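In the form predicted on its own, a lone chain appears below as C-alpha cells.
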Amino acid sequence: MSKIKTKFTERIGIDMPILGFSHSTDVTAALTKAGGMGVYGIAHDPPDKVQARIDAVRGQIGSRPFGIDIMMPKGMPESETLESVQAKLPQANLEFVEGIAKKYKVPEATTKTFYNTVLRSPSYFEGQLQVLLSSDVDLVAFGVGLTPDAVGRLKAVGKIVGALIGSPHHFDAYRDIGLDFIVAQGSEAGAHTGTIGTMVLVPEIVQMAGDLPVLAAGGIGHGSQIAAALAMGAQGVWLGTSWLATSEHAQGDHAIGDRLRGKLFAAGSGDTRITRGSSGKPQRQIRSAWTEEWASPDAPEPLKMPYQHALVGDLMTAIEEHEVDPLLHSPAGQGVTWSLELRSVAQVFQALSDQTIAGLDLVNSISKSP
C-alpha cells in the first residue's frame, strides 16, 4: 500500500490523504480501515442514536482514528415541535407537495425516519454534541454551522477539530475560533454547497489560512484530482459521492437500493442540480423528477431549514419506503460521473490512491521536461 504524507495526515495517523464522509458506519469504518480516515454523518441521527453508530464503527476498527461530521445551523427554533410547525406550514406548499404526490402516484409513508418525525434544534445539536464529548471519536468535523462554544468544549476534550466552507467569507467568520484544520469545498460537491469552484477556492483558502491545514473538497472523485489538490496546498482531501455506490452502502440503517444505485452509475458530471426543495438549503443532488419539479415555474418558494423538513418529510419518506423511481433521488457531487460499478469501499480507495500517485508522478515528468 502506498503512502502520502502530510502533516495533517501524520497527525491524525493514516495512509493516505483521504478522508471519507458517509451517513453508512459500514463505509466509515471500510475507508478507515483502508488507509484513509471515514468520517459519519450524524446528521439524521437523533442523540439518543448516535452513541450506537458511534460504537458500530468502533467495533469494526477497534483503535484505528475515525471521525464525525455535525451539523450545527444557525436559526433553528427552539420552542416549536415538528407538530407545531406543520400546523403553520403555507397552504400553497402543501398543496404544492400534495399535488406531486398525486401526479406520481406516491403511496402514503408507513415507516418512521428522520425526515418525518425528527425538526432541527439546538436542543437536538446540544444532544448529539454531549454524546460526542464524552465519546472516543478522535475528529469532529462541523458540515453546516459551528459555535465557538461547541469548538471550544470539542477541543477541550482532546478532539480534531474543523469545520467545512464554502466560501472567503466563512473562512473569515471561523479564523480565530481555534479550529484544527478547513474542509474548502466547492460548488461541484454533493449535499448542502456553495457557488465557488473548487479550482479557485481551494487555493484561496490556502492562501488564506497560512498554517491551518486545510482539505479540499468538492466533485472529487479521482486520484489525478487529489494529486491536484496537494498541488494547490492542499493537505488532503474530503471526498462524498464516491462512496454512495459501494457495496458496503447497499446494507444498513442509511442503506442504498438497488434503483437509486443505478441512477448513481448512470450520472454523469452534468447530471446533477441543485435544489432547495428537500432540506430548505441549496443542495445538489441527482438529477430526478423531484428537483425537476421544485424548479417548475409552478413551483412555490421552498421554506427555510428546518420547515422544508417538514413539509416535505412524509413525502420524502415514501418515496424512498416505496422506490418511486422519478422521484428518487440523493445528494451527489458532480463526481459522480466516476461511479460507474459496484466495487468495495477497499476497491474504490485503491483505485483512488494509484491514481493519485500517477498523477503526481506525471506532474513530476511534465516538470524534468527540457
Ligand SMILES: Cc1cc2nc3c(=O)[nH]c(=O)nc-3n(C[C@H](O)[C@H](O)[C@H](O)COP(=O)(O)O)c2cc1C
Given for the second form:
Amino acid sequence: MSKIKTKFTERIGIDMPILGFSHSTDVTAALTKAGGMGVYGIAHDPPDKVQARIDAVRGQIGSRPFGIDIMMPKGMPESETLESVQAKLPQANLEFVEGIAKKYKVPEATTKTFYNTVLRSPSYFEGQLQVLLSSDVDLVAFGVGLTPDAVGRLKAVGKIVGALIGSPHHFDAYRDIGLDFIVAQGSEAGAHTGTIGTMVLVPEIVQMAGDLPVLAAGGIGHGSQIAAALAMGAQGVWLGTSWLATSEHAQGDHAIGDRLRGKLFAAGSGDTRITRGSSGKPQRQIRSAWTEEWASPDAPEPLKMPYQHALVGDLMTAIEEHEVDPLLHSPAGQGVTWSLELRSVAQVFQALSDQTIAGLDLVNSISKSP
Ligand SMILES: Cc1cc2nc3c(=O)[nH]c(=O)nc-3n(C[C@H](O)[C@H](O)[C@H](O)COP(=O)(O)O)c2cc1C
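With the form predicted on its own in hand, show me what the form predicted in complex with the named molecule looks like.
First the chain shown before, then all remaining chains and molecules of the complex.
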C-alpha cells in the first residue's frame, strides 16, 4: 500500500494522512486498520459507558493508534437536571415541537438515548475525562470547547492533544495552551460548524500556526481535496461525513438504518442545511423536514445548548427509533455528495488514498518555470 508521510503522521504513527471522526467503534477501528487513524466521538456516551467503547476499538486494533474526541462546550449548567430544565421550557417552543410530532404522526419514543436522558454538564465532561486520563487512548481531540486544565492533565499522562476550530479567533484563544495539533474545520463540515469555508480557513490557520501541525476538515470527501489540503500546508485531513454510509456504520453502536443511509446516498452537495434545531448551536445536517420546520417563519427561536436538546430530545429519539420520514436526519457535510453506494471503510479509504496520489501527481506534472 502507498504511504504519504508528513511530520504529523510520523509522530502519530500512521501510513496515510487521513484521520476519521466517527460515533461508531467499528468505523473507528476500521479506519486505523486501513492505515489512517480512527477517532471515536464520546459526546453521546455517559462516563460509565466510555471505557467499554474504548475497549471495543482497542479489541479490534491491538496496539495500533486511535483517538477519542470529546466535546466540552462552555456555559453548561451544573445545578440543573434534564427534568428541572424540562419543567421550565417556554410554552411556545413546547407547542411548536408538539406540533411537529402531530403533523408527521411521530409515535412515542420507547428507547433511552443520550438525547432524552442526558443534560450536558461540567460533571458529565469531567467524568468522561477521568476515563480518558486512565485509558490507553493515544490521542484526544476537543470538539466544541475545552479547558486549558483538561488539556494540561491529558498532556501530563502522555496523550497527543488537539482541538477543532472554525475561525482564526478560536485559534487565538488556543495558541498558548500546549496543544499538539489543530483541526481547521471549514463551514462545509457536517455537525457543529462555523461560517468560513475550508479553502480559506486552512491556509489562514496554517500561516498562524507556524510549527503547530494543522489538519484540514470540512467538505472533504475526494482525494483531490486531500492533495489540495496538503498543498495548502495541512499535515493531514480529518473527515466525518465520508464514513456515515459505510457498511461498518450500518451495525453496532449508533448504527445508521437503511432509510437514513438511502437519504445520504441520494443527497448532493446542495442538500445540507445549517440548523440550531437539534442542539441549540449551528449544526450542518442533511436537509430534511426537520431542518425545514426549524427554518420556517412560524418556528420559534431555538433555545441555547443544552436547553434546545432538553426540548427536542424525546422527539429526536422517536424520529430515529421509528425512522420517521421525512423528519429523519443526521449531521452531514457538503461532501455527502461522494457517498453514493454501500462501501466498507477500507474501500472508501483506498479510493481516497488513490485519488490523493493522483492529485499530487497531477500537480507535480504541471510544468513550472522559475
Ligand atoms: C454525524 C457527525 C457527528 C459529529 N459529531 C462530532 C462530535 O461529537 N464532536 C466533534 O468534535 N465533531 C463532530 N463532528 C464533526 C467531525 O469531527 C468533523 O470535523 C467533520 O465531520 C468534518 O467535516 P466533514 O463532515 O465534511 O467530513 C461530527 C460530524 C458528523 C458528520
